[in-house]
Partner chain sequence: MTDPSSMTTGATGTTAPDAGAGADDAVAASGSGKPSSLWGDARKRLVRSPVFMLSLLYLLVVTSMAVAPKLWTRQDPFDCSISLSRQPPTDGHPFGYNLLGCDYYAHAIYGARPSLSIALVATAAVVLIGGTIGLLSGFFGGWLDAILSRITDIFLSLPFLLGALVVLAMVSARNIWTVALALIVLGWTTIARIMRGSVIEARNLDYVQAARALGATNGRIMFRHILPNTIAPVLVYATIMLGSFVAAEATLTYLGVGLQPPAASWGVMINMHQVYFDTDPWLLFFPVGLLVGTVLSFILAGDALRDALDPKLQ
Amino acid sequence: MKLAATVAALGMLTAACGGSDSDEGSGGSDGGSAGGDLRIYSSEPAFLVPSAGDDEPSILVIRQLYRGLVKYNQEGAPELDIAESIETEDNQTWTVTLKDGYTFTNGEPVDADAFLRAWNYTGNLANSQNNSYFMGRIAGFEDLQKEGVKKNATFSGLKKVDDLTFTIELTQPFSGFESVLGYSGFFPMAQECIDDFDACNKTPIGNGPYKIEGEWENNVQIKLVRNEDYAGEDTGKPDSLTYRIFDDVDAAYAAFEGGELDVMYTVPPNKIGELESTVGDRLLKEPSSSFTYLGLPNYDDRFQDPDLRKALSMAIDRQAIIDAIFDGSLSPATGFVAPNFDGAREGICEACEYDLDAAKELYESTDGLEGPVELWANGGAGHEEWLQAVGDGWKSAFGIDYKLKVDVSDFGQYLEIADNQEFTGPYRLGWGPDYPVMETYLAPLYTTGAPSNNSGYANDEFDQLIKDGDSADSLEDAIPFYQQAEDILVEDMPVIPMWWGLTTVVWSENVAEMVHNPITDVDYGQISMN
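Coordinates for the sequence above, one chain, the form predicted in complex with the partner chain:
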């Protein structure tokens, strides 16, 4: 019944990271055969249209219905999918050529127009699509986001060359742009879909290995069947995918235990302890990329000393809290970038280690804090318990009293407080990656004045390093710059990293081989069944 958590999940890109020991779906029949009906746990998606679906349940369906320019391999690197080639000289102007022969399920071709119309539609303020944010790097975005923009206005940075070729111009060079294109918000859309959004949402018109059967039965189920006209190589394995929709994960888990479901990508924390005896090895645990942190109001005089911020962080026993309250279902943060992202360094953040004596010593060298410290979280979303544990830790370490400020239970209102920098003490917030480049954990949260920089942190050196990284020749060249930027954060500790999520996938005996992608999570279409 953690409803606010569902709200919080809106606006988060699904990207569970972690290598999987299962091999890539190569179409072979080594572990099982094609066919069967795979019954999948899902919560109610928000939208089944690429331009609007930005929450995990939506994306897990959209990825079986649609395909984009690139997909991710098992290392998390982009690989061409529908694109024949993606080329650039300066990381600012990109030329995309498409493979021929792909069609939507309604017969429309998947050509340059299919992509351009989708992106123009998404980026235009008049359509208020949830994924418009992700179009922000394309030149002309500002103009499309002005009030009173015309419905047919388009990006100045998008140009069609011929039926299968188009160019993209970015506002600034960005070496990681190819990775960005694998996000489902960049998938193509049929003209029919844009003409009647609501119909297309209910009965999607896709270009992927699966197509919808009937229509989306809201709150009940979504049934997909293999798309026999799909031109790609990675055709679906199960005959059909049935996403059974649940509002409450506990109820869904009861259904799984009762043999009603084949795959569950979320397990209620209290059930994690008993998994070994119940599902045995039909289980996959990988750190995910969802980041929880305790923000510190850098705009408040009391929190301006980096040493104090570090001392606070060192007094938190993350592992003990995770074990006690989350049954070990999270992994403690040791840096600012998700551990499975290219360029992340394990243990980089020394002040994220629990060290009570060092914390006390460091705290003594600062002016300290006057109690009671106010700890903020949006109420009713299950954050009260761990915040209390953090407060209890500080209380015993530094002797400062704390007070929970959890009386704002409306998430929108809580976010407004964040926007207006009105927090009066440490506050909990989360972050999910926009694209699989480590920069996604740095630039949006800590560059001066960035939209999600709610701590008010400002450091010119950091800003410059991000810029240098973005305009580096390639992603490989960019990473050292990003790492230097992360080093600055480790020194300054603008926020206290708490932990990373842990994806726990369990499956039934009907599943012969689980297929998991580090970026896009479980690939239902590639699972083979007994």
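These figures come from a predicted structure and were not determined experimentally. Residue numbers count along the first chain shown, from 1. Whichever C-alpha set is largest while still superposing within 1.5 Å between the two forms counts as the rigid core. First, how it differs from the form predicted on its own.
- The rigid-part assignment between these two forms places Asp281 and Val506 together.
- The chain behaves as two rigid units between these two forms, and the smaller unit swings by 32° against the larger after C-alpha superposition.
Please supply the coordinates for the form predicted on its own, as a counterpart to the form predicted in complex with the partner chain shown previously.
No partner chains or extra molecules come along with it, only the chain itself.
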């Protein structure tokens, strides 16, 4: 379910959920009181507006600035937040009633209009918002995605009933829709934010327990202070949250050691053993559902043969890399869905198993690859060593020369390269689930044209099985369809699954109680300080 922590053994995670600039997440507990300034390690977010922020650094800030209809509890299950009720009789038409009294920090009410305007804005192609994809189930989405659509065009499936009530009509039934509504892309937006997106991105206008102090200091810091007008019960505990931005995880760790940071939800893998002996119970280390994969540019003619993609995968000794570089702390991926999700099946991906002889035989049946092959990863997040191990393995097995491309340390810029399908070879990305449905590992990454489908993969049968699962009467009934869709991925191998992450979070003695949510990662606003 976002479901499990996004782990950070290397750098940070998108979400939407998208991408991640690391491989792992966080958790812990003790007791404590409200107050203080919590200093947090972060990489540079891409956006601070819900309609656009789909990477982990963005979402971790947005979730403190905003609140939505649904939130996820400590068991990973959805529960109502700003919504008083969400009702449906057929899983296709949903009626939402809001709690009264919520406002944005500029004084605008958080009412039906606030949600409808946000979703209409996000889903409209003319506004080019990253989270547009998540609106795709709402009736009228296809019309809003047509070239030349007017900026004021709206969903046919969204209707205002009164100030606190609206209805949502989906293109087809989807039993998991309420669970999806906890994703940050569904948060409301103020009219002032719609009118001036750039200003709102720099100085967010939120409705959550925190508000920005000053403005976003790009590549330096983002400082949030408690929002005293917040109407919710989960008010912020620290007086302020200071996200200090680093482009290198080792530099951040040095700052932590020097007493300049209180929380790091990304720990350099070579420091984990050291921390276990020095900080004791101030280190969280547990399995997570963050997914690290080696993407293959299916849009490049050289990588269009599924047998070639399988051969490359079978030549990677995942466990040897994990043991040598990550101290054995990660779990090799043997499928495309996290093992702790309902419907997940371990061991279904035969091409994920290391088999050098079979890899060589299969590779010889293809046209092969001429080098040098460029291997991409975002720089400064600790990916170079394991990426080099992959390249060395391919060179030894197939005689492929390779070159590391790790010169882009700005994760937002790296995601732009991914979104524009400009990778010139295999590329490292991560994924963390955004809601408690198995589909979150499948549809956003592999359906045709999905914004996080950076590989360019397209398969009509896969797309139809996702639709069939969405239309099932219940999430339980949907699982067989989603499993069949995953079976297609096993055969086509559009990306190479690498491993499931380890949540590694370390905190200073200033922190009395660490709070980690299994879906939304570290809940900075609920951390108590000494």
